[in-house]
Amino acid sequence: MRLAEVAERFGATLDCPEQGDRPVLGVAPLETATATDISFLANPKYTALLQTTEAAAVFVRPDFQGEAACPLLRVPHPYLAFAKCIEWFYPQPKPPAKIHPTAILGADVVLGAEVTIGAYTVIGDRVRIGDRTVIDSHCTLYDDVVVGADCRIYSHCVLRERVQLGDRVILQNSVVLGSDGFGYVPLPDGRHYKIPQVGTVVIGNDVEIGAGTTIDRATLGETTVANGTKIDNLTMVAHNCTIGENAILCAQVGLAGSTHIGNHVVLAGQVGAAGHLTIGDRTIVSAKSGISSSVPPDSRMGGIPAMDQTLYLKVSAAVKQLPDLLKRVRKLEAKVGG
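Would you give me the structure of the chain only, in the form predicted on its own?
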């Protein structure tokens, strides 16, 4: 592909049209791009790399004013253009639509058109799988599971009984959906009586769930993840949680039971929520924070326990001054005592 074709395909304005015949063979980061690679600049902290990159061209915003060692492709959203460029140059292979001879299918299974089921995967009774869905090897779908169209389920995933997936859902390796919620009744003699977990898990359309993540079934009713939400690796979602649309849960987030996450919420890595609380729409919580009570919409939170982000930054700055402050207090105490 030529540079001019890249500009046309991705709706970009090429700063140097006379270089439109330059060949483009791939994509790469600014620091490693070669003369046949496309790159992008989305974060201003990397602007200096534009002067040293060897890229064929770089996607930038239309109002970018800096200098560069290569032609610029001006687009409203450089990161999105770069992502689409990756899709174009590196299309993901799709396995052929077939059922591997070692796969085991239960009674009354309903398969859509062009479904792929890999080696040693076990499909329970009355499972329904939508068109063009791909299920890799060594997966287990228990009885009465429903999987929508165009889903991709990677190896070693487990979908327990009655779990439902919408369309275009991606489950990375070793996801477990619908395991029992962690519920017990303390007995007078100190033992714990298990509460039956008879609900299920319902996943909306266009959801992606990262490797090793677990989402527990509801005690009663549903644990739900709404359309468009993305969940990172090693995340724990407990029973009866609800997660709204287009939320982002980064790695190792932990939600205790009956946590309710609004739409467009962002929980950074290792955020924990105490349970039986609500985090309002469009809230952003910084990494390693602990949410102990409900949070209103449009909040910015951080810390343990979580507080307003501005206050959290002030507290963090003040903590660094504590050793010097303690010395000053001791000196004052010595003077007063003397």
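With the form predicted on its own done, generate the form predicted together with a further copy of the same chain in the same format.
Below: the lone chain, stripped of partners and molecules.
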């Protein structure tokens, strides 16, 4: 590829057109880019790297001002251009559409066009799978599962009875959708009586779910994840939760039962939320926080239990002064006869 071709493909303005013949072979971050790599600058924090990068060229915003050691490609969204450049330079091979002879299909399975099913995958009765969906090896789809079109289900995923996926859903390896919710009736003698978990899980379009994540089926009704939401690895979504659109749940987040997460919410890594509460749209919760009560839209929360993030930052700073504060108060008491 030549630099001019990159510029043309992304509608970028190349500020040294005379360099348009420069060869481009790959994509890399500013620090590690070599003379044939394209890179990008999205966060102004890294502007200084532009002066030392060895990249062939760098995507920057149209109004970028500053020096650079290499040609600049001005585009409205440099980070997006970078992502699309990765797609272009490193195309991911799609396995050929075929049903592996060791895949086991139940009765009345309905497969769309060009479906791929990997070795040793087991598909239950009455399962429906949409066009062009790829399911890798060692998956189990229980009876009555519905999978949309253009999904990618990596190996070792489990979709329990009646789970539904929309279109373009990506499940990384070893995801479990529809395991039983954790619900018991406490008996007077201390034993726990299992409440049958007869609901299911419904996943919208364009959702991605990380490796090892588990989403429990509803006791009755549905546990839901709406369109466009992305969930990272080893996250736990309990029975009867609902998660809105385009939310981000980072790794190892845990949601207790019947909790409702709004649209565009961001829960950072290892956040936990208690059950039966609502986290309003566009709320951002910082890593490791514990949400113990409902939160209105547009909140910024942090801490265990979570409080307003601004207050939390002040508390986090103040807490380090606490041992010293105890001494100071003791001294004051001595002075005034406390």
